[in-house]
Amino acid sequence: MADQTPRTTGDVLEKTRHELKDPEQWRVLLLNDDYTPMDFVVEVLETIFVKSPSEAYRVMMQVHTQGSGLAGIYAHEVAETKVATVVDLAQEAGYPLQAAMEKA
């Protein structure tokens, strides 16, 4: 066996570890008016937010005797999303009923 050299160079490897965070949450809220019927809400709390129809009645109550409703929590782009559905839809429908979001 002749003269054998090593065949690393004595540095260290490393593997960078990325950490992937969840995205920040946000809380989608139904707004109370004066105008907006109970069953236009319920109405968009069904189709717009995927609720029950006992869940989505529940929630409409809260909006009513409370000023407002958590309707559900989303990533950023999902809730700015529902938030401008149901204010189009609202507005399409003749009614002012307003959603806002907030950081969960």
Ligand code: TYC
Given for the second form:
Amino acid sequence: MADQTPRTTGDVLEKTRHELKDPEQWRVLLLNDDYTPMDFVVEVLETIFVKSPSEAYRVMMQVHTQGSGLAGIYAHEVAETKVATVVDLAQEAGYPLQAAMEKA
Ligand code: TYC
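Just the form predicted alone so far, so send over the form predicted in complex with the ligand.
Below is the whole assembly, all chains and molecules, this chain first.
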């Protein structure tokens, strides 16, 4: 229909402008618990958050002693995927490890 052309074009332009904006950044935090083994948390930090062994150990100890710690900062969709992956891996292994995200 003739009246669909302007509306479709407008939608495409709007989307293009939106995607050009800098994506909002989100902090992904790991949360402490009494049951998840330290080695498992270090492995999560190395594999999912691409930390070096020494940095992974430092962040794990920060979580262990302070209650939470910064695992990384990402665009919203990436942060959501990281949180879900942490929780899935922990559940598969039978651990209660939790991750959270907050706007940076
Ligand atoms: N507190 C846990 C222990 O003593 C270790 C741990 C560290 C758990 C970091 C979770 O995000 C975490 N085994």
